[in-house]
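Given as structure tokens, the chain that follows is alone and in the form predicted alone.
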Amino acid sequence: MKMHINGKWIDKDEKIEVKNPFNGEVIDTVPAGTPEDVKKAIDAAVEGYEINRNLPVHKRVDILLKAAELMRGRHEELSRTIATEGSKTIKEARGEVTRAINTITLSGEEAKRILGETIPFDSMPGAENRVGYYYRFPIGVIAAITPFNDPLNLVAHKLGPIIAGGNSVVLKPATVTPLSALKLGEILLDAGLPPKILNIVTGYGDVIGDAFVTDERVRMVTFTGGPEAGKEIIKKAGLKKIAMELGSNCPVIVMDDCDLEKAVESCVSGAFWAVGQNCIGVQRLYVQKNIYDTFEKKFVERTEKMKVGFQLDEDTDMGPMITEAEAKRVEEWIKEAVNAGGKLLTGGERKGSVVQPTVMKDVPKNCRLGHEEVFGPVVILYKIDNLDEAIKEANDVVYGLHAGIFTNDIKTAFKAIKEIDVGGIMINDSSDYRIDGMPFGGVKNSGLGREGIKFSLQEMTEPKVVCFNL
């Protein structure tokens, strides 16, 4: 496939191979973009901003809703693209396409609700003759950098509100999974989006990343990825808006009054969905001691029933990690935890890019598995005495994206809601629950700002005050 700059699909002699992570088969190539390509894309986006800011809202709405309709017609094609270039099983990929359609639909709907308010200027003595209001206006060119783990829906979460808000965009999709993003770009253009509004540059982050974030014409950088990369972007970006979703090491608390079967099923899914390459996936499970042994037994049994293999097989429950290098990293973290005294309950084996679903217990907190984001199919069980202990342990990391708690006691739930330091807490669900319309983001090293279409639009627009002196 080709990248899209200044209304043209551009190819280059230097290519990047896009490979199926299960078997290494080359499925396509994309151009290896350069900083000069990024500059040309930003040049075009400057013009694209002038076009989009002057488009009537109803035209933006029509484009986005038409794009969602086109996505429905290409549902299986998009699903197979996600599952072929990435780690998700075909069943998981179909779910992502459905969500991405919802994300683009929400963007069209929310374009009609970028609202302002009247301001009571006469609340200030001396301003009795003044009346006014504020409205929100687009901010300009936005650079969007997306990860591999949701190669369609996380792109939709950038492009949808950018377009809805009247901005323009230069997109850098993940190097290993660019095809889904390029197909979404095709669909938006087919839906009638003026071409200069959307520019997509494929390439290696260490080659073109700085060109995206340092250009002064870019007024906002929206990034989803790891915390170290996020911190580097913040250092280099200069005076512009920043939105960061930087991952987590999510805790889930299981109290002894909960529905145990529901907790087990939900947490197994939450731990191993998308091979654990999921910023809100379950990594740390704090289980009350009265039910710990039963929970551990059921959790391990359910994990061992998962079928692991080729992600395009209809009966596969969990596919490969995105690269063999990532699988080796997770294997190394598991060995480190075992050498430090952690106990392996099931899994831990690696073959190529496939890591078996892994359950551990008694992992020391100073191990990387205990305090960093593993971004792989590993979950750790801990035995806790009471809620206070569980909350203390849940908060004892530098992340704070999502958490979960299973309990049938409303007071227990509200104590956890108040005291766990996260951007979202799920009651009787694992941390791995999200709908695309809710505010999504974290505290501490988990990021800055909030996604979710309505909330992204607040980040991607600015208020302008209007005051009449009568």
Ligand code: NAP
The other form holds:
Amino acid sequence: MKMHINGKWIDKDEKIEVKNPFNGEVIDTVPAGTPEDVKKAIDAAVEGYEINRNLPVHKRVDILLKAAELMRGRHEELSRTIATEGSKTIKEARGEVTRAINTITLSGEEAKRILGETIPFDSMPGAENRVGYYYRFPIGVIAAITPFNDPLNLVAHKLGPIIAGGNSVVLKPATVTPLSALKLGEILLDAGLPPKILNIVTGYGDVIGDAFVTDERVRMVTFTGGPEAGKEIIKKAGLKKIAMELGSNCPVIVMDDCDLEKAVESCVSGAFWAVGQNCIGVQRLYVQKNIYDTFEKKFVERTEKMKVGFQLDEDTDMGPMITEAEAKRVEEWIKEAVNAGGKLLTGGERKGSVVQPTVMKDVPKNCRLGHEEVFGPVVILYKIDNLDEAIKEANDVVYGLHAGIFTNDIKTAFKAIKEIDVGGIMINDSSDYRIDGMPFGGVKNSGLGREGIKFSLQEMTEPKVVCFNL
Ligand code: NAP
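Next up, the form predicted in complex with this ligand in place of the form predicted alone?
Next comes the full complex, this chain leading.
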């Protein structure tokens, strides 16, 4: 496929191969963009901003709702693209497309609700004869940088609210999964989006990343990805708005008063969905001692039932990791934990890019698996005495995106809600639960700001005060 700059689909002699992560088969190529291409894309986006800020809201709504309709018509094609360039199974990919349609629909709906308020100027002595209000206006050119693991829906979470809010965009999708993003771009243009509003440059982050982030005409950088790149971007961005959706190693607490079967089912899914390449995936499971042995047995049995393999086969439950290099990294982390005394309860083996679903216990905290984000199919079980201990352990990391707790005791739930430092806590679900309209984001090293269309729109617009001196 080609990249989209200044209303044209552009090719380059230098190409990047897009490969199926299961077998390395080249499925397409995209141009290797350069910093000069990014500059041209920003030039166009400056004009695109003038176009979008002057579009009436009903036009933006029509474009977004039309795009959602076109996505429905291409549902299976988009699903196969996600499951071929990425490592999601075809079943998981279909779920992502359904969510992305919802994300674009919500963006169309929320475009109508970018509201202001009247300001009670007469609350200040001396200002009695003033009246006014504030409304929200778009901020300009936004650079959006996205990761590989939800190659369509996370792009929709950038483009939907950027367009709804009256801004323009320069998008850099992940190098390994650019096709889903380019197809969404194609769909938005087919839906009638004026072309200069949407610019997509494909290319390597370490080659073209700085050109997106440092240009002073870019008024906001919205980034979803790992903390390392996130911190690098913050250092370089200068005076512009920043939104950061970063990683985590989410904790889930399982108390002895819960529905054990439900907890096992939900946590196995939460640990291995998208091969654990999921920012809200379950990495640390704190299980109360009375039920620990039963939970461990059932959890391992359920994990071993998962069918691992080619992601496009209808009956595959878990596909390959995104690259063999990533699979090797996870294998190395597992070995490090085993050498430090960690016990493998199941899994641990790697073949090519496929890592078996892995369950461990007794993993020391100072191992990478014990405190960093694994972003792979590995979950660690811990036995805990009581809720206080579980909360203390859940918080004892540098991340804070999502957590989960299984309990039927309302006081236990409320204590966890109050004391676990995260952006979202799920009661009787694993950490892996999200709908696209809720505020989504983390505390500590998990990020800055919130996504979820209404909340992204707050970040992507600014209040302007209007005051009449009568
Ligand atoms: P990544 O390596 O940080 O890459 C994310 C994006 O940033 C890619 O497009 C990448 O380009 C680009 N990039 C890398 N270095 C850059 C730089 N110096 N300047 C500008 N752009 C740069 O992350 P990933 O491996 O794709 O995704 C996994 C991470 O994303 C995990 O940590 C996960 O938790 C996080 N994530 C967070 C959320 C959330 O909503 N909180 C959601 C999903 C994923 P290249 O592809 O060319 O390297």
